[in-house]
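What follows is one chain in structure tokens, specifically the form predicted on its own.
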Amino acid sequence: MRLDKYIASVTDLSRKQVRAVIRAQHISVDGSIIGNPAHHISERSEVCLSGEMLRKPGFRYLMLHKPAGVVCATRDSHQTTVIDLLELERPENLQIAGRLDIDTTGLVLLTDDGQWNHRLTSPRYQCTKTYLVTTADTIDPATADRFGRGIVLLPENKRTRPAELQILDSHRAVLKITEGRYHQVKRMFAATGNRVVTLHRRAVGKIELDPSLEPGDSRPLTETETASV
């Protein structure tokens, strides 16, 4: 690798500091100042920026309460995003882990790591995703038997994975579905005649929502949490 995009990529320098600080002398690779940019180091190579070891730091994973009005992107110039809420550094190097819709609420996972947000989002993995939903008209019985079966999604004509349907209420009722279609939740009520008026991720995988969190608050993942994917 470039010295110059190691340096970028273990510090919060930009390119043109980097080269900067490698010009005037105060980088050293194994021991020997270099001011070279393109300077070829291996994973072995000991970098340091005045006489201080340059690590590249772990990989990131963390947990956001994502609140109404919030959108699942990186960027947006018109919304404010859930990148928008982490107050860390390189937040742009992070990844979101399986997206929610801007009016649904909950759990949010990001990473820099991307095999491990691969494994959560792929669906070769079926990874569940557990939701409260609350319709606005009474929830039939009979749903959860159709959700159990998979049901036909419009316009592709294709049939949902067997998803887990438990009612709590006349209005109010607790999915577990393992794939991610575009506005699955809704449009699976949808085909029952029913509408879904909140709709909250509790849940991916063994990963549950902080309690303690706020809507817009976030942490760092345990490391039980982590491995559990």
The other form holds:
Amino acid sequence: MRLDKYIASVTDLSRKQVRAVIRAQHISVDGSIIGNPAHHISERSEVCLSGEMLRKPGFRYLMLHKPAGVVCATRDSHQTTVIDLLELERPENLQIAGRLDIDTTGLVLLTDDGQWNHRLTSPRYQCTKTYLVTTADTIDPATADRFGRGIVLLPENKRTRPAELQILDSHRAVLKITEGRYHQVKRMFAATGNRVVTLHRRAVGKIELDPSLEPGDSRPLTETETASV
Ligand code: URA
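In place of the form predicted on its own, the structure of the form predicted together with ligand URA is requested.
Entire complex below, previous chain first.
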């Protein structure tokens, strides 16, 4: 990854400020001063700003393969929560970066870094969420066009942002949306007269669900995954 992109992702500096601090020789990578914003760093590079390491140690970034029947909540007196599935110290500090319905499966990201969570979930950043959808009825080929233009969801009566639908076969499609409205995918299909039968989140931004994770399993994100947000 480029040095300037990495620094922008772990600080509050604008791209312009990042380039300025690099050119002013304030940045070192693995102990050497680097003045080139395009310098390539690896996952293991230690990047310092004026001698201080940039990634604050202690923050946790995790991906979980959520099974159906588990709630995206930090606490629930009746049902198993995504937090219950993690065997970690201080689980109460973790925030869920974008919730899924109880019957939805797939990628859930968790962190105790509030700023990172904000960049994933604030409507301002329009982070793309990718879902695999199966439906009860045949998907009308016109659906892709309708979703592309945005579709009015009731009761808000507000058009969705343009979404990308790739129809895989009569009852399956991949949908990319950049919002996170309540039951959004189910309501979008309901607005076309169809019904979602299964919903699985494959990716959030550039972070893809690790295919080696079984439902219920989790792992820490890599530096590259964390810095992609
Ligand atoms: N849209 C839905 O309808 N449900 C989810 O769980 C996620 C997106």
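Numbering follows the first chain given and starts at 1. Heads up, when I say rigid core I mean the largest set of C-alphas that superpose within 1.5 Å between the two forms. Source: prediction; values computed, not measured.
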{"query": "Exceeds or equals 2 Å, Cα of Leu213 between these two forms, core fit", "finding": "no"}
